[in-house]
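Only one chain is shown below, in structure tokens, and it's the form predicted on its own.
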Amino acid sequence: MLIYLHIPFCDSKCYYCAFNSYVDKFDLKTKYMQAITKQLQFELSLFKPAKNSIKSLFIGGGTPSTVEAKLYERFFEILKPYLKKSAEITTEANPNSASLQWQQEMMALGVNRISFGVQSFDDKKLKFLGRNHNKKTALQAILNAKKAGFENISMDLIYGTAKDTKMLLLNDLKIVKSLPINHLSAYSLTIEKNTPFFQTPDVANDSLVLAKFFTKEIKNAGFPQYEISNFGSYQSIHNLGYWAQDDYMGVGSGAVGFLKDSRFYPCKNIEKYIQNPQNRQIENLSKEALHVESIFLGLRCKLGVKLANFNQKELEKINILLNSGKLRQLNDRIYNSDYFLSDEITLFITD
């Protein structure tokens, strides 16, 4: 079982961001952090995890580093008996707000992995994306993580923008190689509704050639690919849990939870969430929907899909894909040879 905790506060709103986050509600931080403890207790009563059974906690956002470490204390206190001793506990962080002191204090609470939203080391590209840090700040934040004692350090890069060239991306990777990180997430810029970039879609460069070039160079830089957007000698337990369709609690305004065949959506409105953190919408998923999702998730990462999970009609289509080299078989599992085609392959198999 996994837990995702959503922190919806941000110092600034990036031009591409469609996540549930706020730059003008910092006065609600204390009440919000109290509300998540109430929801956590409710979720624990619903999911009923055994003691020492939760294998990962991921704190995302928004920007978790905009909230003082002391405000997380009660959440960790409630959760601690349920966490495995080896649990992966990750926090996202913005280079601009993740001070050395904050990182040390979060580590003292039990956080053992940190992921920085760097996006690029090119100052012009950072400004273009609406990021509020620069190259120098990003480098210092990552070095501070090593100084604080983190052994597992990750960072995000964004590619597929109008600013990208092969030279710019290679320069970013050159800097990445010099840093004490063992995990890299690389996301193609997606133009979402209700974002500043939605009004100017020409900010994106959706070249598949550039995307394949960049992912190949990431692997050449020493970061093995284990999912369409994730690379590293360290492979995130939390990420792999999602793709294996493990149950997960979603705590916080804008989070999502999953249990067996249902998804849970806490209220996105932060004020309403604080008033009643147990209130959420429930989506019941059909066996067919879960089946298609399992194929989609398995084929976009290293997990693959068991042959036994496919019906006869699907197996006939899989044989076509095996013969054409689009898929490969190893023992009793089917694996995707090109993660960029995962959507199309899943549709072909399940249609």
Contents of the next structure:
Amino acid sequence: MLIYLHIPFCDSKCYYCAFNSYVDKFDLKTKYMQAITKQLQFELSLFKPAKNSIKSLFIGGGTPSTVEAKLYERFFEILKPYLKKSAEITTEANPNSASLQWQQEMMALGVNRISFGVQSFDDKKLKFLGRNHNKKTALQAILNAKKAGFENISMDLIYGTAKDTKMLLLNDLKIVKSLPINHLSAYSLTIEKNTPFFQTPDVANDSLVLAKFFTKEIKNAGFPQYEISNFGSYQSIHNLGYWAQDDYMGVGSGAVGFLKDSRFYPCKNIEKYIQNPQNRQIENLSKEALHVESIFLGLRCKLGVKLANFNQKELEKINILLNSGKLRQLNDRIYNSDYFLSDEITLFITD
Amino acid sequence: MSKQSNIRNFSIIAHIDHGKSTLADRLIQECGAVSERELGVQMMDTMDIEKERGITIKAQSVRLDYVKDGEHYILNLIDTPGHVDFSYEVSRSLASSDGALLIVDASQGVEAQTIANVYIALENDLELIPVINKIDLPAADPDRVKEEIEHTIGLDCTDALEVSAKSGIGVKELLDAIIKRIPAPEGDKNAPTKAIIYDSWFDNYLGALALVRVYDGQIHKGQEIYVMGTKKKHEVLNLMYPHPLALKKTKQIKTGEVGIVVLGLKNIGDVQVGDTITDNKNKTAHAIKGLEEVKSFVFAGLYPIETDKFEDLRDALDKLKLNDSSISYEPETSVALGFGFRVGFLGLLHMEVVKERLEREFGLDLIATAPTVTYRVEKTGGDILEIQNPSQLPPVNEIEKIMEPYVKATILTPTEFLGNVITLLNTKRAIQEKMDYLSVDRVLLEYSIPMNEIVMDFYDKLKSVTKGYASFDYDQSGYKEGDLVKLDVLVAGEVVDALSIIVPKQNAQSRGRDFVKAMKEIVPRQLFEVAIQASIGNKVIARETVKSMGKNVTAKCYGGDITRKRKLLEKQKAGKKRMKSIGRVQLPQEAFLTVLKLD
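Having seen the form predicted on its own, I'd like the form predicted in complex with its partner chain now, please.
After this comes the whole thing, all chains and molecules, with the earlier chain placed first.
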């Protein structure tokens, strides 16, 4: 089992971001952090994890570093008995707000992995994306993480923007190589509804050549790929848990939880969430939906899909894909040879 | 209240875009049948597709009241479609009229369809009133146009009317001319009932409706009538006068009038166009000479994309046939597409309209195959086959000869485009039969053309090489032998029968090359490379390759919200559902109409 905690506050909103987050309403932080403890207790009663069984906590957002560490104390106190001793405990952080002190305090609470929303080291590109930090603050934040004692440091990069050139991407990777990080997420810019970028879709550059080039260079820089967007000598337990269809609690306004065949959506409106943190919408997943998910999730990453999962009609398709080298088989699982085609292959199999 | 001598039944005939529907709307308004406010966009075009495309498909009728010098007149206006595909509707409308307004655009002049429609009117002995429309346009030259009418049609234009349907100029004078010049209907009101059905359609509430013109006697509510062709009797449940907005109920339709007869019938075959209605007890001696039956001459396969929707398609066609008696259909099968129908149409536009109506009104996703004409194949044994589907063509060694249908085409073009038009015609195996300069700057051409060459997109091409100035009409003119072969198309190594076409041998090579090139543009990239080949017999003559796809993935952070990701995938899946799987290749609907994209 995994647990995800959503912190819906940000100091500024990036032009591409469609996640649930508020750049005002900071006066609600204290109340919000009380509400999540209420929801956590409710979730524990529902998911019924055994003691020492939860293998990962991921604090994401929004921007977790916009909330001072001591407001997380109660949450950790309640959760602690259920966390495995070796649990991966990750927090996302923004280079601006994640001060050395904040990082040290979070580590003291038990956080053992930190992931920075860097996106790029090119100041022009950062501005273009609406990020509020620059190259200097990003470097400082990562060096502070090392200083604070983090062994597992990760960062996000964005590619597929109109500003991208091979040179720009190579420069970013050159800096990455000089840093004490063991994990890298590289996401392709996706234009979402209700974001400023939605009005100007030409900010994206969906070049296959550039995407393949960047992926190859990331691998060459010493970050083996274990999913379409994730690379590292360290591979995130949390990520792999999602892709293996593990159960996960989703705590906070805008989080998503998953248990067996249901998904839970706590209220996205922060005031309503604070009023009643146990309110949620429930989505019941059909067998077919879960089946399709198992396929596309497995084909996007190194996990692959168990052959026994497929029906006869799908197996015929899989044979075609195996014969043409689009898929590989090892023991009782099939693996995708080209993550860039994972959606198309899923469609082909499940058609 | 209305006297037979005060009734006027008239049609409006015109070339497309010469303002027929606008004039009809203006007349309706002038007679107070609808208010200015109600006069929406093109009153007389009621189908969605008519409004969107700006064409009239189904002829409409309307009964108008008009008072002149204290006399009360009934004007029955029978609208006619303007597109060449629907000329059979024109014949019907004219058959039930006593006169017609011949509308000619004051700047465009006489067009091919004007001439064609005038001939139909003259065959029906109609009183023709020439009306020059759009006289308020800067380019209007009514005198030149009148001269042209006199020269090409031989119609005296001394008393031609000059109007602007748009602004209302001359409309009053036109109404007066209708009353003065169009004869009142003849007919004996004391004779047994005799009426012709000149249109019929299906109404979801009222059942099959017949639009009739009464020649003798009358039809009254409750009357037991007898339909002479089908030899069936029915009771008249209701009678109505036609009106585009609100049908007006009436107790009887008198001699010379037009009206709608409600018989509560489920089957439109019981009120077939051209049939005669009479009184069951007191029958008229002779039926009215029937209207010519509509004959489809363009054929195409229609297949549901989802193979289990075949019965739905059959139901939809049955229902559509109730409103459009001009379609014909028979079930057929295709190796590639499964079960479907071979459907006969009046022309390419008609085919597009039918397909669109089936998809829109019945929620079907359909594949239409390349339109074709009816070929007559003489086999070596002497048997003669009529072929409406290229894949049915026998093997070459069993064919003695192939005959193909020809049309006699009339084209009118400004002289500055004459070169372009002749060049176009030369690529269509057309043979010139007449060239006549109507004036210094306009030419009339008559050509004999294989029908196969014009059913595709000849009209669009003609419009484009003449900047829209040429006009075109045609009539079937029999069969001639052709040097023809079947061109097959292979996708990923397999012949797709639904893609086969029949082409002249002389340009089979270039057609094949163009075909695969056009297909390459239409077929989207897939997981695998797709070879597209054209072959004649077993010999491949052209090949193109659609390269395999490079990327289809959302490389985005979505955390635990996997549902969102799945929904994006489901959306893509829905898009693919509109494509047809042929082996491991998916072909979009347009691929089956590739032939329309060729030059």
